[in-house]
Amino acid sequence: MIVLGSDHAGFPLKEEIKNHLDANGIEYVDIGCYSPERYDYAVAAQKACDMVVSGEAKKAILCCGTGIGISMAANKVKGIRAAACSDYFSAKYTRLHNDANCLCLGARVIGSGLAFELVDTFISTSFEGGRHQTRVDQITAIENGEKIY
């Protein structure tokens, strides 16, 4: 299951990619916000990634402004990464190569037909492992306050 959410400045996008969601029969879970009204990205994106780290859901779409606001506070939380994307190749390796579990989208940069092709390629992509996994391992280690120099 994906977990939808966003600030006020993404929820049309938010929305728009929820009946792209429901189009396609992928199953989603949105913690909102529910309308235009003001809404803080940082809430939204501990409620999505929250259910994210707990196995509740297997990946977060996040959205505000620009993507940035939201994939800050994403990161934050722990056993996150969270990529904001605006492009299909990004979108594409951060799944391959970072084994990213938050897209986050910028409803003020992006359009909704290329935020349905990131999002698509999102859930589709799987991590590549092998040498990526070092890495991977490296910003948890990070994460975790540990030295990797």
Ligand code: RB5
Second form
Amino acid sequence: MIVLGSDHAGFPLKEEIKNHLDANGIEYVDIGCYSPERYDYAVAAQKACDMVVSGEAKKAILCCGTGIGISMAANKVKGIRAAACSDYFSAKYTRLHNDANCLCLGARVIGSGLAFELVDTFISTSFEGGRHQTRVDQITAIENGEKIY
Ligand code: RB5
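What would the structure be for the form predicted together with this ligand, rather than the form predicted on its own?
In what comes next, the whole complex appears, and the chain from above leads the way.
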């Protein structure tokens, strides 16, 4: 299950992504926002990412104006590896190499066609593991306050 979230700026893109997921039979839960009224991105980020960390959702897809603010907030949640992406290569490799569990998109940066490509790639690409696991473990160690150098 995918969890979707956005602020007001990301709301229109989130709605389009929902239609795209519906058309492809992919299950999701939408934690809001539910209208274009002001809704702060950090709230959406924490709400969605808590569901990933608890295991209720496998991955989060978040939208704000740039994809950046919501990714910064998401990356403050322990266990989240969020990537703001606006190109296919990054969306693919953040799964292959970083085991990203949160994709962040900028509704004021990319169009819905590209967003759908990034969403599909992010959902369908598996982590490569191996030497990349070591690096992901280092990220986790930093998160846990360990010195890794
Ligand atoms: C909201 O106006 C905008 O600042 C927000 O969606 C996002 O772009 C922040 O990074």
